[in-house]
Amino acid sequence: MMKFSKIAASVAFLSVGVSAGALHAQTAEVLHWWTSGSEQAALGEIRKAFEAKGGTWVDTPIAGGGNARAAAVNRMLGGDPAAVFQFSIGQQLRELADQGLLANVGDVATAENWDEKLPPLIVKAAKYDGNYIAAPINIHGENWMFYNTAVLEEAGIEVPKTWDDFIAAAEKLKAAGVTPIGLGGQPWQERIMFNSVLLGVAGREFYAELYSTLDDDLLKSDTMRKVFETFAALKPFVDEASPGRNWNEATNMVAKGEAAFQFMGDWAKGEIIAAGIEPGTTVGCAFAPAIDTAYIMTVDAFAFSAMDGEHATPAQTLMAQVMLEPDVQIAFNKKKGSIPARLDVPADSFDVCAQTAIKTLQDKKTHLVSTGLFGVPSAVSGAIDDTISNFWNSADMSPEEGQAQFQQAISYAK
């Protein structure tokens, strides 16, 4: 078990605030993967608040989540850690805690009562040995369907509520010369669309049980076969230029009317806002077709390297505090396209899509976890992405074969 680093500042010190003078020149290198325009704008809100309280921010952007996570780990193992680094909460972060590489922010969390202000699934995932090892900054939902309202109106198509309705609409759009689905052809993007189909066809109870148990009977079930059949039916509705495309390029296709739909997390709203579009207008938003309402959550979070023996730096303490301040939560998430990690932040100033998400999460039965390094072990997460991508990009693999490979890969990885 890891012996946690203790935050140097006391709870009493936090409760009266931190003076800018006391923290002048306190430096925190922040390693992250937010390189798009909307991501940079959102991160700037945290930086502004941090620097306003006397912190010094050293920015280290690394394109690509996988690349940034690898860089953070390699630097810790090499003895040159970034003080603050973006990471996915879940098993992989706990593995770093096992090795004694992380500082916990338990004093900050206790002072600010994070346990009561964050959703239970996030509280559980962000803790190790009873203490927080990361500061969750937001909640993203992955099972969104964005659409170009003018394209649908011109084609006489209503926003589909079932996958059968979606397929019928996509056939009509394709016949009219419109690309039905703007898809970035990368494994994680293909997995997001697959999980939306899984939720939509099988329902939230099946989804939750499947990914919490990884049960072979569920993986081999007729329900799972129907999921693969439906997913396969979407292949003809993606353009030939999809492979390798970035997610924000697919979002721009929808914004420009070059594609009708995109299945993507609500970070896509950040690009929509950056293009001068109010979400819910030119680009509409709805949950992907589903038999019941649920929200597949993923969380952006920052963790803290053990820097000075067993003590985290005051700059790290300040960073954790700043990230969950209500004003920062609002400003950051409006630009990021996500919703606050804190459930007690007022929703009235957010766009209609975000308000729908916030209202949905009031019902804990809607809370589902993403499989992208959050809800399942990292080895299983990788197996899911790989097998879904292989199936999606195979011209001759049947749904039955895809299902069998999915089951086998998860069984080997778990």
Ligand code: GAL
Second form
Amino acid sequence: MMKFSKIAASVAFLSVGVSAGALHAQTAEVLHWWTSGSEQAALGEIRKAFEAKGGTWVDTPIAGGGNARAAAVNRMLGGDPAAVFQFSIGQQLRELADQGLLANVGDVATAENWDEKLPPLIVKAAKYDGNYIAAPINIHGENWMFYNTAVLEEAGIEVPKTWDDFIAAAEKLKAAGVTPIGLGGQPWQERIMFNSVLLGVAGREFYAELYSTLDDDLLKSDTMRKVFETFAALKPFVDEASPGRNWNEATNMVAKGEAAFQFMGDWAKGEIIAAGIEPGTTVGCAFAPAIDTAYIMTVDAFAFSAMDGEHATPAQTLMAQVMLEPDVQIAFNKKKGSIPARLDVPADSFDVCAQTAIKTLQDKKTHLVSTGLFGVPSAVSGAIDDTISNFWNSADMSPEEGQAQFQQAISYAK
Ligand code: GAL
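What's the form predicted together with this ligand like, now that we've got the form predicted on its own?
Next comes the full complex, this chain leading.
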């Protein structure tokens, strides 16, 4: 049932006798990769709010982040840009701004005072030349471990705190005929699990220094070799149907008890919620095993193609404004499995895992960035995904060889 205020707004809008031009002015094509159940449900909250304010939403879903990002860039370079496209804030988005492909939404950001309402790390990553080039709408964490509580109980297993504990638990599960890890065998998913092992074995300071400096000595260190040895030890714990599996299918395996654990970003929690499961009940959440506490962040955002010069069109402006409204932030993030980008949004109605994230992030020493789209240049991000996937899927590459390939590819790409 629409609230009275929304009905009144709709009647007022229609009674003014909207001209085609005005309708067109509020029309935005939105290109994105949110095709899973929970992603669609979450995005629907933004669409609903945009349309309630008179916007016309043209939906262009493209499955797979890499495919959608390539399509958005190709459309811009081909002179037929999608007005609004999903990205993640960070270095790769700034590369597009460098090429003059993006409009800025500085007017909205100023009017809505985003500088004060967003965390400093996000403000910095969402701006280019002092202007906002994207509307950051959430904070996802990548170093989560989801698990089926009944499967662990049945096997007499405690939630593992270290990777050695995890390996011992996985061996016990495998001996009992249970698939220890539900994994989607795609490079970005394998990389997420690798980075959780890296963080867990080497610690948050090593993670931060390694990915901010890409230093050869760190890449060649004994610590990195231990990371590759630990990652290699996980290979026997996934099922043979893992290659090519989508992330949400792996989440479903854990929800149904077909696998015990999934190491994934908390968009997996969105799927658990969409399946009618309260996170922390039959499916538990904890940070992946680690020697200290940290949060590997990725921030979803929508960017705006430069349609006519660097200023956003009325439809792009309306979209940016709607995305950061408090009630949209709550409705969207509760379904997406993330936490609001805005600091001033009450999050006490969020689930227990989200509360852990919010509490953790109050300590700035826990703030780490994803190597997916946020923390490193495109070429380095690609080198990381490719070499980790190559190592994970190689039957005979030693941890030393995997580490050497990782170091060489990053050194070449940086
Ligand atoms: C990530 C994105 C998440 C989720 C995931 C899987 O890049 O930040 O929101 O969509 O891809 O599709």
